[in-house]
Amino acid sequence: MKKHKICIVGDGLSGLITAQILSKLDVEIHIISKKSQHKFVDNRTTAISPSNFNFLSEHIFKKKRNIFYQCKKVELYHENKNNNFNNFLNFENSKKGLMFIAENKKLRNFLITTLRHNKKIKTLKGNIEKIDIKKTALTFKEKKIYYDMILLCVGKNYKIVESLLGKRLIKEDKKEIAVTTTVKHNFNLSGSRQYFLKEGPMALLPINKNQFSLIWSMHQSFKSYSDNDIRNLITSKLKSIFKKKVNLNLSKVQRFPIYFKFNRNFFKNNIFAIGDSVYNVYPIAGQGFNLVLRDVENLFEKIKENLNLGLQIKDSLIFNNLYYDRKPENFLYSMGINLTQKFFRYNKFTAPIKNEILKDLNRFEFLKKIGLKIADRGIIN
């Protein structure tokens, strides 16, 4: 019997993880990687929920769990009009952990290394000339290759998705940028912290006991600031937060545009788009990538079921069922994070009201349990 063939377009974290996971099945996988890529070192981090971490550990990271930092505590702060930082909500789980944090560059390097030794995965470097939706084929180096399914893991390069799946989407320009850097320090920061500041939300995600990743969402007016000005602003804000003498050493500052996007179409025929290709989540507490992992796990289970029943995966109901399983979850989660960002956006007139709403929030244990469950397994599961 001819082996099923799956093509994954894109070799970012989503594409690499999807390839590694699906290679556990009896399928042949091609990854399409651009031939010419800029030498870009990604200083960001990825935060993974416990349930997603268990899934990845089972299939990929069983022998390399030390890539991840286990975070057992998360603290949320709100900056009020008097430049004080109110700690309004805390989560803690000393046994299970709340999130597992990894540097993107280390995660990517490990995935690429293991991929080279995986005989079920073949990497094709070059640019796609054409994708034939009706025949589930793509033209690559003047050669037409046929597949059972094609997965688009092209990140924010959504033009290819729009050309194939259509332009029916919800989109909002946030007029903000995300500033990221890695900070070395001389104090104890074992847990993750999320600050809702006047300039915008700032997340501190520990990598180890003396280093954390910082991502700060700011108004696009800060785009005109030089890297040195941004570094000084970050240093000043961190010293104000910790209110003590601290030694801080910041790595290179990187900037990314922020916008909210949700494509109404995830698939067409045997082509399916995953992750940032179809939805963009506001960068609060690193939750966005968990949606991608839940999509991949659901896809893995559906393909596995078809193969176990001896059914073909091409022209099956896999993508249709995956779409109806995952779209409501992804939409509700994306909108929830979007509304959270809007609620905490600083306004001097509404700040007193927010302080009143938030001051007793930490006392409601049932709300915290619900929050932990949603952060770990999503809204619907």
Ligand SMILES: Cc1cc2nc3c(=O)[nH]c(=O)nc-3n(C[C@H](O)[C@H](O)[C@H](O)COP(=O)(O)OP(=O)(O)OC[C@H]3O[C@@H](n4cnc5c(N)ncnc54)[C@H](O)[C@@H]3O)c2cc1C
Given for the second form:
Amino acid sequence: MKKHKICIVGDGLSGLITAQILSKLDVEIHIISKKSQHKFVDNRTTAISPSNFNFLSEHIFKKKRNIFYQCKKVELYHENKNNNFNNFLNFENSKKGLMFIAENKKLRNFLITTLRHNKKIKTLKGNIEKIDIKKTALTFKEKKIYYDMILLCVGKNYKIVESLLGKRLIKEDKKEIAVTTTVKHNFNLSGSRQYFLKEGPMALLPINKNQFSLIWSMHQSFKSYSDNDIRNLITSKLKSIFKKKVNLNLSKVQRFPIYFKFNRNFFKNNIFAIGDSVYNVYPIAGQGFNLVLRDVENLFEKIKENLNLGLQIKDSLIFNNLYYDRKPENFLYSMGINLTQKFFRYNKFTAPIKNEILKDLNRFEFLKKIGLKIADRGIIN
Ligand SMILES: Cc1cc2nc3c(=O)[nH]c(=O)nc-3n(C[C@H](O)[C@H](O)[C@H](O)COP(=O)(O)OP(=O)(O)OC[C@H]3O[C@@H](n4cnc5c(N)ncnc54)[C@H](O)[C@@H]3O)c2cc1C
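Having looked at the form predicted alone, could you now put up the form predicted in complex with the ligand?
Next comes the full complex, and the chain you just saw is listed first.
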């Protein structure tokens, strides 16, 4: 019987994880990796919820669970006056953990190394010349290759998605930036923290007890700051947060544009888009990639079901059903994060009111339970 063939365009985290997961099925996979001149070393981290971590451990990280740091505590703070940080909400789970954090560069290296040894996955290096949506084929090095499915995991290169699938966008771009760095320190920080600061939300995600990754989303006015100014700002903010003599050693600062974007067109015929190529969420509390993982798990289950029933995957209802299963959740989740970002945008007139609203939040155990469940399994499951 002819082998089912799936092509994944893009070798970012979405593409690499999708390739590894789908390779557990009876399919042949091609992953297209664009030739790039610049070697960019990503200093960010990815935080994964416990249920997503279990899914990944079962299929990919069985023997390499130690790439991830298990974080058992999350604390949320709001800056109400200059250098006054109100701890308004805490979560803790000492048994299962609340999130699993890995450095993107380690995650990527591991995925690429295991991919090389995976006989079901073939990497094609180069640029695609054309995608034929009607025939589910693409032209690569002047050769036309036919597939049963094509998955677009092209990240910010969403023009390719919009030209193939169409564009029905909900977008808000306030030209903000996220600055990221890794901080080595001499105190013990085992839990992760989210600060809603005057300049914008800052997440501290520990990699180990003496090192955390920092992601600070900032107003567009900070774009003109030099890297040195940003480093000084980070250092002085952290010193006022930890209110003690601390040694801080910052790695190189990187900048990423951030905006909210949701394309309602996820698929057409046998082509489906995954990850940042269809939706971007603000990097608050490390949630972005968890949506991608739930999409991939759902896709995996649907393809598996079709294969078990001896059905073809091309021209099937898989993408249609995946779209209706996942779109509402992705939309609600993205909007929820967008609203959270807006709620906490600093305004000196509303800051005292926000403080009043947040004051007793930590006492509502049932709300915290719901919050934890949503962060772990999403809204719909
Ligand atoms: C500052 C910041 C911090 C974040 N922090 C977190 C976090 O803590 N936790 C979390 O869960 N999420 C986080 N996210 C979100 C997370 O980083 C993204 O969801 C994830 O990296 C998306 O990966 P991707 O593969 O979809 O896109 P990308 O990483 O952009 O990868 C796309 C890939 O496709 C390739 N490509 C593009 N066009 C083509 C083409 N034509 N042919 C072949 N290849 C192509 C590119 O070269 C690239 O390798 C954060 C995002 C930002 C901006």
